[in-house]
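Shown next as structure tokens: one chain only, the form predicted alone.
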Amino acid sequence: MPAASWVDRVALGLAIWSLAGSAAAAEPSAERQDELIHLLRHDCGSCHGLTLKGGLGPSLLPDALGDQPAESLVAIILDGVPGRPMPPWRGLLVEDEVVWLVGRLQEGIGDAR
């Protein structure tokens, strides 16, 4: 697929953000959080690493993130990376679980289950 593609997709998940960011993201349940960082470690783990230093994909550690803006990481989870191995997690995630994880890498989640 061409990089417009890419681009494309990210510009409307962020311009979709940008509509639904006028309203505070809810936070999951402290049982559902327990379920997503399971789900950060073991399935995204398998490929950014089980320590999340990175493997197949990129790190996923707070300063391997640097400046890149939680909308975009928000929209790379949700809707993959089109001819790159990063499948969409939309459909198994909603957009505020998502919203809620990108907060936690982006803070480090140092020792988390």
Contents of the next structure:
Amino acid sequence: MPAASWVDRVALGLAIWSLAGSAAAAEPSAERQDELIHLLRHDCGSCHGLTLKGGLGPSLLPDALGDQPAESLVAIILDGVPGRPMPPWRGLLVEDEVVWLVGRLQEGIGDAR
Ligand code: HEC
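Switching from the form predicted alone: structure of the form predicted in complex with ligand HEC?
Next comes the full complex, this chain leading.
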């Protein structure tokens, strides 16, 4: 039926378009970004220092993290460091959010917020 195949093609096109849309939306929303920076300062900061210069945990500033592979930093944040005080954040943070945070840490978030 020619009419049906036209409809099918439009539906397929829409499905691909919406998939592409959700892949591009991997970056957290502006509101969630604010929450993540707040969490970084307050929760992560309780061990890594309010200015992230280090405390119980090591410095999270760009000169400390810049040369480390982002994937291993993401893994440490998601799963913690067994036997060490660094807790796992999986459950509170999803991977896309941690990838975003690591990007901000490696380039430096400054004192903007
Ligand atoms: C209870 C204290 C504590 C909290 C809270 C904490 N960390 Fe950590 N973190 C540590 C310690 C201690 C280490 C060092 C682990 C080790 O000995 O390898 C560490 C290691 C890390 C590392 C690896 C640094 C490196 O140079 O290898 C990253 C990245 C990190 N933490 C990010 C975070 C982030 C982001 C948060 C908040 C979402 C957070 N941490 C919250 C204690 C903490």
